[in-house]
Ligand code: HEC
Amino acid sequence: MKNLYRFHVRFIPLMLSIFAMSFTANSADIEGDVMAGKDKFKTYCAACHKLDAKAVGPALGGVTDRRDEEWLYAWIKNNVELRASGDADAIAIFEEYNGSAMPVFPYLTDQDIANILAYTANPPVPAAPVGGGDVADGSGAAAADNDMALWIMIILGAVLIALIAILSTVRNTLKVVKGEDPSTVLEDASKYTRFLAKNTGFMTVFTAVVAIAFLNVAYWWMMGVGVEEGYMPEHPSAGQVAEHGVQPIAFSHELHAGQNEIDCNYCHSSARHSATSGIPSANVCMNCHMYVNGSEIVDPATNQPKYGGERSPEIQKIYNAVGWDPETMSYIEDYEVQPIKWVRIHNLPDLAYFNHAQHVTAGQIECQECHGPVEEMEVMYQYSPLTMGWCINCHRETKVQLGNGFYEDQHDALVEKYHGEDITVEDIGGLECGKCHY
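Could we see that chain alone as a structure, in the form predicted in complex with the named molecule?
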């Protein structure tokens, strides 16, 4: 009994403080984060927008007062679509700016946009010259979160005190009725807390409640760890050399997998047979680009050859990699092949294991279910969050494709066990830690 009591006394404060911490970390997601918004604004918007003055596009300071939120999200994600839907405001502003189009940003998440809008509404002001310098780094947002946690603690405390006060009043009233001396609220309070702290039954229930709340928050926090959804290295601009976060060649899936309808497996041939999909080597590109050298490419805006009838400088980069001389149509002898250093986009941490063949071939899942509308992507980006929660949700919901020639023995046994009912990936053990972590 005594040990159990000690355990409670030590464990509860620890859990409560971790609980408060994770609560604080979590609630940062709910509202726009000014500093994160500033970064995104600089990366994606500052080329055309200022906050306080008109540039290529309108000034965005206070835009949240001018426009409603829903409209802003729709506009920022895809202004072309919004205009096409006949939205009068979208058409009006496009015309006001003489039809100069803003790019679409499908890879910005709602959270990114919330952050950007928070930044346009409340750009951090430089620290005041004297005194309170706490506004400069946007720590106001963090402070607000702390306030939130604090308020919850205060409210819980107040409820507890009110309960004790009510109990005490009731008891004292009874005492007065019986002609005894009433005790003070303070005396009663300490009596009650001592009683409750020694009451193992109560403490066990209390510990359990706190523990469940703690595990719940920890679980959701873990599910969201390391989310890189929307990550999109840029394409190089003309003449730009390789740089961190910029792809070495302006390769477009929209052009290859979309317009030219080249099958994913032509380039990512190992997806069906092995754990990884792999990126094609330059030799695969050469199957076509030995002949397709870009001189035929027409710029849709001008209807003129895009490179003045010259070879595409982007395709020349493939030739530089493998040592191909397009003039003589032959490989340069003794050329040291330079692998193209693509920037990797999807990347699970080492602790998790993912196998393409298992999903594509055995599970018969389309690439697009996890990678999105790749054939429409001019620039490749990460479509899914790739978190543990994402994997597990799909395993809970997706039925196993039986009779696909894989794992036939196990599948037959399962059909028997579940009497032919739908069998999800969860049923075959797809939620076991060891399947994805080892």
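Alt. form predicted alone, vs. the form predicted in complex with the named molecule above:
No partners, no molecules, just the chain.
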């Protein structure tokens, strides 16, 4: 009994201490989610940081092995406050990167930071890129079938002509063997003409087939008018002044969205809350290129600096547009700003209305669903046909994202109406003409 009493006297305080420690543990003990951290990294960090190389800021791959996590939490939440406290490491980093001030993130929770750090410590293996596949509404397949039908007609016509020529040659050869004079091409043609004139039934069927085939080809050709699927403006050569139909700057989505994993919404920020995704201003470019001038870009073919260690002529175009002097690292006073005249790639007709925020924020549609594997595109092009049939087919198949914070009353009514069945955009009026045409 005495031993049991001693056990309780020692065990209970120990358990209470462990229980209390679990509540007083600092934020560095929070377990992070790698996939959630990837999304946060792309949104808040990827514009200035890479995992495996320096950019505007230091490389963040394995940063938890180099820095104390409690210090990292303090730095990420408010690096200005940390520097003001006299922290030597914070001041050293600030000076190393030429006074490039990192934004303050007071709205990031401890869990968000834990997720980001988990991602930097163990980034997931990239999934297979989005892309490929057939066009959703079958218009691509229809175009392919149309081309195939045209080629079949051409081949059959060529075969028919070749067959007639062979028959004429054989018959003339037999005539020569018999000692008769061979017939001319005109004589053979007149014979075939007389034969066809006598066989009116055959001619009627043949004319109908040719007419239907011609109308089919003409119909699909007219259906393709205004469909710019695959359209891709040219990229200028290094330093080239843009001409008509050529982009003013050789901007690589593969480099920015692919290699550097910059979130699409960082540059096209209005896609979250506006009808249009917007073309980023040059000031958005300068957030990074104030410090990244392209001199560090390596040509993968030669493994040497692409521009001989000098700044990129394409990035120089941005400097010319905004009046930035890279030598003094300052803006030129009284400089007349020169707008960058981008060539538009995606353009819906005026009779159609499309709202990016409705799809990106409420519908939670990924950019790649419509724009294709942007992260693989060195030169941006129109991936989807953007036809009405393509949109309608998407509305028929896409499920409504219930519980997204929008239209809660309507969503509750839909759940009650469909009793747990999948609800598509079609079920909530997504095929009504007035949704897109008014």
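C-alpha atoms forming the largest set that superposes within 1.5 Å between two forms make up the rigid core. Residue numbers count along the first chain shown, from 1. The model shown is predicted, which means the values in this text are computed figures rather than measured ones.
- The Cα position of Asn287 differs by less than 2 Å between these two forms after fitting on the rigid core.
- When the rigid core is held fixed, the Cα atom of Gln259 travels less than 2 angstroms between these two forms.
- Once the rigid core is overlaid between these two forms, Phe41 counts among the residues whose Cα shifts by 2 Å or more.
- Comparison between these two forms places the CA of Leu196 30.7 angstrom away from its other position, after core fitting.
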